[in-house]
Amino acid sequence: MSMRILAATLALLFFSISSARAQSSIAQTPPMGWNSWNHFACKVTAADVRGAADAIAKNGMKEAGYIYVNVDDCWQGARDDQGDIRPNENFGDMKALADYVHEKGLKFGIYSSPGPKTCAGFEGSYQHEEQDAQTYAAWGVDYLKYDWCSASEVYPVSQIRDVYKKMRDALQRTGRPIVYSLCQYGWKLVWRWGKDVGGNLWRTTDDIEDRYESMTRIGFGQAGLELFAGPGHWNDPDMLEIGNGGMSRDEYITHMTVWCLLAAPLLAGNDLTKVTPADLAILLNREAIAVNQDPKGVQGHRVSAEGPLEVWAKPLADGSVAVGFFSRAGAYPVKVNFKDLGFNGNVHVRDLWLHKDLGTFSGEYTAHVPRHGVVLVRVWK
C-alpha cells in the first residue's frame, strides 16, 4: 500500500470515528423542543416555524431546556435536475430558516421517510439517502424524525434494521451531529435494536391523539420498556398533546408527569403563538422537567398496580426517587411502601407540583389523586 493511499485510509478512519463520536455524544438526556405535527400537520408553514421558535425564545421555554425546532411532514417539494430535495412554497428557503432558529440559540430539525413518499405522500429519501443526508447537513440540520411510512412499498419490514442503518451512514458521513429519531411505531420490537442501527430515539407506539384514552394506553403501555432506555438512546412514545385542547388540565398534568417519569423525549405539539398560561405553565414545571432530564437517565417503572389505580417511579442521580400516583377513574387515595423505593425508616416527601416540602413519613405514604389525575413527589432519605 503506498503512503498516499494509506494516508487517505487512515483520514477516512479518522473522520468515521470522529463522526461517530459526535454522533453518540449527543442526547444524553431526552430531547425537548417543539415539533409541528399534532397541532399544524400539513398546513405548517415557515412562518409557523419562525413563530414557534420566536415564543420558545422569550416565554421561558428554552431556559428550561425546550431547544428543539422541529418541522414534521409536509415541507417537501419536488427533487431539481441533480436530484437534491427542495422545499414546497410553503417554506422557501430552509436554509434561512434554520439559520432564523439557531440564530434564537434553538436547534433545527426536519422530516423524512426511507421510502419513496412520506406517510403525507411528499418526497421521501429512497435512493437519496447520502444525498439528502449531505442536503440536510448544509442547511443546518440538528435533528432527523425518519418515518417508515411507504418504505413498505418497497422493503420488506424484515430488512427494516438495514434500512435505518443505511441513513445512520450517511447521517455519520457528514460530520455534523444530527439527533436521529426512528419513527416505526414500535414495529419488529424497535427498543431490542433501535440503539444499534444508531437511533437516539424510537417510537414505540403509534401515533398519540389529543384524548386521555390514547394517552394513557400509550403511556402506561410502555412498562417493561425501562431496560432499553438510557444516555443517547431513548424509548419514544410519541410527542405532547399539551395545549391543544382535548383534555382537561388534571389530564394534560397526568400526561406531562408520565412522560417525564418515562425519561421520553418531551416535544411540545401546540401552537406556542397561542398557548394559555395554564397550558404554558405545565410545560414549564421545572421539578417535573429535572426528572425526565435527569442524568442518571433512567426511564422510570411501574411499582403497582390495582386496577385503574397505579404507582410509577425513577430513580434520580441524587439517590431520590420520583414518584407517580396515578387514578384512571374517580378521586381514589394511592399508596406506596417506602420498601417497594429502596427506603426504611423516616423519608422525605415533596409535591413536585405544588412546589411544596410535605415533611417526613415512615413505612408509607398515601396521596390522594384526583380524577384522572397525578401525584408527583420527590422522596429522599
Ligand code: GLA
Contents of the next structure:
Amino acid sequence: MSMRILAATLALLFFSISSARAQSSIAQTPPMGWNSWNHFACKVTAADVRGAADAIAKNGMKEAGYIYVNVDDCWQGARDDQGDIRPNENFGDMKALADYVHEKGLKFGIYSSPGPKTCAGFEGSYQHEEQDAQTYAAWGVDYLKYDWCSASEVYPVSQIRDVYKKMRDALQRTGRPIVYSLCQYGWKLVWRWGKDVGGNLWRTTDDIEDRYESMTRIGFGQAGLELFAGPGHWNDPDMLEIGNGGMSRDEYITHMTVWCLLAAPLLAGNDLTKVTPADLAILLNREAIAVNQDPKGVQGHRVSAEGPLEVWAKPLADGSVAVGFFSRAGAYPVKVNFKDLGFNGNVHVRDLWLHKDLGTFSGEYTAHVPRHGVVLVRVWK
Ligand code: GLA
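Let's compare: the form predicted on its own is above, so bring in the form predicted in complex with alpha-D-galactopyranose (GLA).
First the chain shown before, then all remaining chains and molecules of the complex.
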C-alpha cells in the first residue's frame, strides 16, 4: 500500500469514527422543540417557521430546552436538472431559513419520505437518498423526520429496516450530526429494531389527534415499551397538541404529564405566535420538563390500572421517582403504595404542577385527581 493510499484510508477511518461519535452524542435526552404539522399541516410557509423560531427565542421555550424548529411535510418543490430537491414557493430558500433558525440559537429540522412521494404527495427521497442527505447537510439541517408514506409502493414492508438504514448511512456520510426520526406508525414492532438502524426516535403509533380519546389511547398505550427507550433512542408517541384547542386544560396537563413520564419527544405542535399564557405555562412547567429530560433516560412504566384510574412512575437519576396519578373518568382519589415504587418508611412528596412540597408520608399516598386530569408528584426518601 502506498503512503498516499494509507493516508487516505486513515483519513476516511478518522472521518467515519468522528462522524459516528458526533451522531452518538445527539438526543441523549428526548428531543424538544416544535413541528409545523399538527397546526399548520400543508398550509405551512417559511414565515410560519420563522414566527415559531421568533416565539421560541422570546417566550422562555428556548431556555426551557425547546431547541428544534422542525418543518414537516409540504415544503418540497420539484427536483432541478441535477436531481437536487428544491423547496416550493411557500419556502423559497431553505438555507436562508435554516440560517435564520440557527441565528436564534435554535436547530433546524426537515421532513422527507423513503418513498417516491410524501404522505401529502410531495417529492420523496426515493433513489435520491445520498443526494438529499448531502443537500440537507449543506442547508444546515439538524433533524430529519423520515416518513414511510408511499414507500410500500416500491419496497416490500419486509425491507423496512434496510430502507431506514439506507438514509441513516447517507446522513452519517455527511459528517453532520442529524437527529434521525423514524416515522412508520409502529409497524413491524419498530421499537425492537429502531435503534439498530440508527434511529434516535421512532413513532410507535398512528397519528395523534387533538382529542382526549386519541391522546390517551396513544399515551397510555405505550405501556410495556419502556424496555426499548434510553439515551439516544426514544419511543415517539407523536407530537404535542397542547394549545390547538381540542382539549380542556386538565386534558392538556394530562398530555404534557404523560409525555414527560414517557420520556417522549416534546415537540409542540401549536401556533406559538398565538399561544395563550395558560397553554404556554403547560409547555413551560420546568419541573415536568426535568422529569422528561432526566439524564437517567428511563421511560416511565405503568404501576397500576384500576379500570380508568392509572398510576405511572419514572425513576430519576437522583434516586427519586416521578409518579403520575391519572383518572380517565371522573374525579376520584387514586392511591399508590410506596413499596410499589421501591420505598419503605417515610417518603417526601412534592407536587410538580403546584410546585409545592406536600410533606412526608408513610406507606402510601392518595392523590385527588380531577376528571380527565392528573396529579404529578416526585417522591424520595
Ligand atoms: C404522516 C405522519 C404525520 C405527518 C404527515 C404529513 O401522517 O405520521 O406525522 O408527518 O404524514 O403528511
